[in-house]
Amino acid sequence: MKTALIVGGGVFGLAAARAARALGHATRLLDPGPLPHPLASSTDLSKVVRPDYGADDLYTDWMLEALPRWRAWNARGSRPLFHETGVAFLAGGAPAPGGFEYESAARLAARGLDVEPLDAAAIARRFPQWRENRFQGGHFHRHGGWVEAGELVAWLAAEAAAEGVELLPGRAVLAVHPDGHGVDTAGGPLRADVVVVAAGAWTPALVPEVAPLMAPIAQDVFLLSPADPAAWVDARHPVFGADISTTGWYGFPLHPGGRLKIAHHGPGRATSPDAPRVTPVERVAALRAFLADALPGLVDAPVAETRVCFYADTRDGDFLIDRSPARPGLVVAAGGSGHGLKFAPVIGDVVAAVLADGPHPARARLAWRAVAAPRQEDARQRR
């Protein structure tokens, strides 16, 4: 029998390790901290998931076959933790060719997708939150939402656990052998058939050789309490991109422990994911003015917690989903870049493919690659 490690236990990892387990390796997962960790990017309030990719044919089709996995994983759970309350894009002016907004419901109305358009009327009249006649058109669906993302990766945990994976919590790595066939921990050195290193930000660290493409990408959360909770609601406030591309802010409905999450996708601040996780009184302001732009119903609105959250960040926005052509043994799962998480229930397919040299539509896009240029649209558009 075949056996694999895999480094890291967020998303990437626990697909990985269930990919690997359903090939018949014997499967041992590794991870500094409990799982989930909490300081790992899938250890989250919440993630958006949503089928919106501008005019990104293959994260779009790659996500529409992801979300009846998630309606499925929603089945098979205790209760649902991915919840379908619809996803609103927003434009600072008319939707046009080209633009995030236009060509992402274009593709969807495409695939027979329901979407429905929006303009500044809509927008006034649906979700009168918005400061009136800042936005001036858009789209809306119900084809997607948010999940609680740090009680996903327990759960997927679990199904690993369920699975057969020895999971090892408390064992950090420490290096990676040089012919990839091992690592060495604080217990001592593990071998094995194949190492998949899905260790997130951390993951440069541990494979120096991704470091060109990959790199740790702090980026920040804010947590409010609204005055008004029932304003903030799903179906008055769904899942948002307030113009993406422009402004980089989204956000999501109220959680149900009342707190409502609203976030920055950026150029981030380049750092270690070991570093003091604090956040910039600068970006609390930047906060603050985005509301005062956007949704002055929250200008006054006490900041509960905010969290530094740390992308793997590539630089062309696609994750790296390959063998190391330098390391035979090694297999690198990581570059979620901001918007990994979504494709939880279809990573492992690709992790698959890679450990069986077989095919799989996004192998091509998602191989190893040396330095690479970033891609003409915004990667604010990918979260």
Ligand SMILES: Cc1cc2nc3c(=O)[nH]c(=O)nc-3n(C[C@H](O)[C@H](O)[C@H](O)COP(=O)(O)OP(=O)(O)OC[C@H]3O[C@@H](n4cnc5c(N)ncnc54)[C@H](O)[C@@H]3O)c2cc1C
Second form
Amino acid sequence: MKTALIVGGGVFGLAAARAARALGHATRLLDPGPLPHPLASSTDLSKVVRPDYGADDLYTDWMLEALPRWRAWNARGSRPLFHETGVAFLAGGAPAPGGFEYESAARLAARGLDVEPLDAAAIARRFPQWRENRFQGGHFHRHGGWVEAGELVAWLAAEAAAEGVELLPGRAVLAVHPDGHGVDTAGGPLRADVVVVAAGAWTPALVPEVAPLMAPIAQDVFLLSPADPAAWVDARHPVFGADISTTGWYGFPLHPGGRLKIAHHGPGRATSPDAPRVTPVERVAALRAFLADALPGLVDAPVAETRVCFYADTRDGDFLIDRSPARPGLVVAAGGSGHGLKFAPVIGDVVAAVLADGPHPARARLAWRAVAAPRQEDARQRR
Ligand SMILES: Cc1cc2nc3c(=O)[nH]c(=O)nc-3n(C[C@H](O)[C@H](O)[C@H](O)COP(=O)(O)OP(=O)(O)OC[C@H]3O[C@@H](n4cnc5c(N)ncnc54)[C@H](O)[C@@H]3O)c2cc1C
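Mind giving me the form predicted together with this ligand, seeing as the form predicted alone was just shown?
The complete assembly is shown below, putting the previous chain first.
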């Protein structure tokens, strides 16, 4: 029987572990622990799940494959973690060819999904929280929503354990062996046929050769306490992107506990995931400016909590799921680039294809690559 060591217990690592196990490998997963790890990107109150990917056919089609699996996971779990409440993407001006909203809506409609176009009047009628006429168009559909991300990690870990993956929280990997067939831990070295490094933002520290492609980037998440929680439930305020390719702001309907989550998808800050995690005051000021501009009902809402979360950000925004060209035993599954969690149900398919050297439509895009790639800002337009 082949052996696999999986480094990291976020959604990429758990997907990799389950894929290796399904191939018949004796599989162990190492993480500093506890699982879910509180500092992992996957361990969050919520993440957006949406098939809107602008003009990017690969990620659009891959998400349309993932959505039925999210629904199947809902049916299997003791309670649904994926809340398919719908998503609204609003554009500053009228959506136009080449723009994220226009291209997303066109692609989803072409694939037979019902997509409701919105103009300024429809936005005011359907979603009255937005400043009138701030957004001139966009679309809404019900093929997406949000997932309880940290709860999902706990559920996936339990599924993996039930399938025979040996979970070893409390075992951090200190180094990967030069041939990729083993790792060093405080408890001694471990060897295996394959080592899959899925350590999210910590991946470049463990596999330095990916550093030119992938970097840890800090991003800020805000939880507000609105004075009138009932006004922010999903029927009036669904998951949104607020002209996201221009402003970077996106958010969620009211979460259990009366918190409203808003976050920013932007350049972020290049720093270590082990550095103290503090939200800069200027980021709170940027949030307040966005609220004043777009969501006047939240201008005075107290910020109940902030969280610094790390992207494992690649230069081109594509994940990296491939075998190292230089270290035969090493596979990397990382580079979520701020949009990886929604692919949790399908990431394992690519890992399985890499382990078995089989085909998968995403393999070429996610392959080991040099970095003569678009700037981050260009990639962000696409995501
Ligand atoms: C602010 C923010 C918002 C986001 N929003 C969305 C969204 O709305 N929708 C979406 O789809 N995606 C979103 N993402 C992206 C998504 O969260 C990530 O792509 C995904 O969670 C990455 O999972 P991962 O398993 O690669 O990394 P992680 O979840 O970070 O897991 C890495 C694991 O590796 C472990 N590890 C670290 N070092 C070691 C070591 N030395 N040895 C062993 N294990 C180690 C860690 O403890 C951790 O458990 C967002 C990310 C951020 C930061």
